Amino acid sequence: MQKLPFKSIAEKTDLKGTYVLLRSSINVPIVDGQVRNQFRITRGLVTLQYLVNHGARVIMCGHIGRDGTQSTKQIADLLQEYVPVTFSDEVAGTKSKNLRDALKDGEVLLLENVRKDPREKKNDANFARELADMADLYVNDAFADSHRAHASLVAVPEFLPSYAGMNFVHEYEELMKARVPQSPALFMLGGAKFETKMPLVEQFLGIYDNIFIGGALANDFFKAKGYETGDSLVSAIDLSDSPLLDHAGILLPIDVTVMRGKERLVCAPDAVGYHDIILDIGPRTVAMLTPLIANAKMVLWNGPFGNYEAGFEEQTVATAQLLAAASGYSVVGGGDTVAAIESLFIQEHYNFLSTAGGAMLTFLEKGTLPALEALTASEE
């Protein structure tokens, strides 16, 4: 593996009393008050005890939910279980500078939500200032939200000695695999919004064998070939002209799983109905890929196939499956995929799961964050 073009606190090993601004990874789903799903807190509890353990003083911070409006606390509570912790109710002010004075070796501060304060994703340097000024050096294990040019990930680190967290470094040597595959390579893409994901598509055309193109994305090819797509989510892109609806490495369904009415069935693309809805593939589209996870040296998958939350699960389930028997490198991505991979206690079956969605799509395209960049541009 290449030398890193950014600073890992593994390195560092000096840090008792030392004040350590953590940004870390915690945008988790909560549901009645409980964490629903702690992959990301675990991932990001490798780093928080190499802290704790070398004696820092840990003012930990990150966000929860789009707007704002969610809170850390419960964070707070379940990291109780891992490490001592204290939490603040605000994000920089007088009562966090209270707390974090009085932290002692080896504790966290967990502060509020920093998206409560508008100025995060103004990328507000005056409030990345204030943060900046309650530690001696800066840490960010955040990837899955270092594709976001918010006050947390890229202004801190010009204010502050910068390095990025295990989670942080595991991440991007194990996405900087997929994006120079063995052949041959298969990536296999889901979800929706193909708009902000062709980039990465036409990209990858000439460094994996083949594409499959499934979830929502689909609905886009089928349109463009003049298939009836029902009332099936489909994005505002145009791709009857474009090369890509042709091209032989771009693989596409072919069955579709649909409600049509109150009943749930298969049928061929071309087959849909005029108020169906596609809401997964089928089981002959998973025997068509049978072959190629089998065959594949390397894997890299983002997205279901399917609408996860609503129940349609089958086939991205039984793809999950198929990856953990093969004995090509494995590469998964995406909160849904990871979530039916977890659902059947494989995980020890991938190469690497990763904590990033929207992160790891952006990285895989463009070789690099903004706050990988304010990393690298970080000055002990």
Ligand code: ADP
The other form holds:
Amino acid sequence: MQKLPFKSIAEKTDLKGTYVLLRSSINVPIVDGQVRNQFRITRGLVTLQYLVNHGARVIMCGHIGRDGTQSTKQIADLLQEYVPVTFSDEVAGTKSKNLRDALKDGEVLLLENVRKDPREKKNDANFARELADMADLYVNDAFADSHRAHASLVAVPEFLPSYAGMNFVHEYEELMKARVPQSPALFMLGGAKFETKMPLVEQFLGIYDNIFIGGALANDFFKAKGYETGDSLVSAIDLSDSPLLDHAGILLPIDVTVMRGKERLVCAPDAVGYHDIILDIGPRTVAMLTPLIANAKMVLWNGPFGNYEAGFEEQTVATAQLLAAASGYSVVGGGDTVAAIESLFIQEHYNFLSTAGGAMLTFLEKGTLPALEALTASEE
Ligand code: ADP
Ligand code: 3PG
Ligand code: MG
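Could I see the form predicted in complex with the ligand next, after the form predicted on its own?
Whole complex next, starting from this chain.
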């Protein structure tokens, strides 16, 4: 194993009585006041329990939701089952400081959503200093958020000795493997937002033997080929002059599931009608992928192949099951991808299931992230 470019908290055991500022990935979906998916929380427990078991006094923080209107209170309620935790309804401030002073060894204080403070997203040094002032050292376990150059992720490590948490290290090591796959390697890419995924496709063409493009992303290819895409979701990207269009390394669906009025049917991509909506790939496409999945030494997958939230999950599920049964190394990630397959209870059949969405894509493309750079710089 290569040397890590940052320090890992796993190597530090003398933590008794130490105030640790822990930046966690707690951005989970809340539906009707309940945490709907605990995957990120569960994966974060390893570091949290390590700190608690070593007698650290943990000041935990993170964001939930985009705009800072949601509270992290529900997360505190949930963590209560695992560790002794109190909640502060402010981020940095007198109340948080007093609660911090009351911490005993092995106790956790969860701060309110860091995005409640507008300085978080501005990567403000004063805000970072206020957070850092509460602790002796800093741990970033929020790999999934580390593509954001925000204060609790990037500015804080300037002020404290900084370490990566166990989940951060795990994500780093596993996604590094996916950047240098053994051949034959298959990259399956679905979902939407082609704008954010296109650079990765271009880069991985020389690295993965086959890149399969499914989900709404494939619609952009169909459109560029001059096929009718009806009322399907397409992006603003125009691929008509792109070398990707006829590249031998790129595979597209050979059938698609569409809604034609109230009828759900499967047809060839060039037989989509004027008012059809492409909502999933088709079974012949999954049959095409079957031997590639079975024979690949590495399969990397991001993005569901259909509009799974609306009931078009069939081919995503079929693919997930094929991959779970395959013998090659499997790396799967993306918030929606993980959500689409969570009910199958086959997660443990993959070699690695990433907690990250956007951060996974950025890391795969660049091999680094702003908050990872900050950890590395803090070490020097
Ligand atoms: P991830 O979160 O796993 O990285 P994305 O956010 O890129 O994935 O994409 C997931 C979204 O793509 C889901 O909302 C899903 O419904 C949508 N999607 C996939 N295929 C289609 C399609 N054919 N038509 C409409 N939406 C689609
Ligand atoms: C994610 O869910 O991708 C991360 O938690 C980052 O959240 P954000 O997209 O709101 O910055
Ligand atoms: Mg998503």
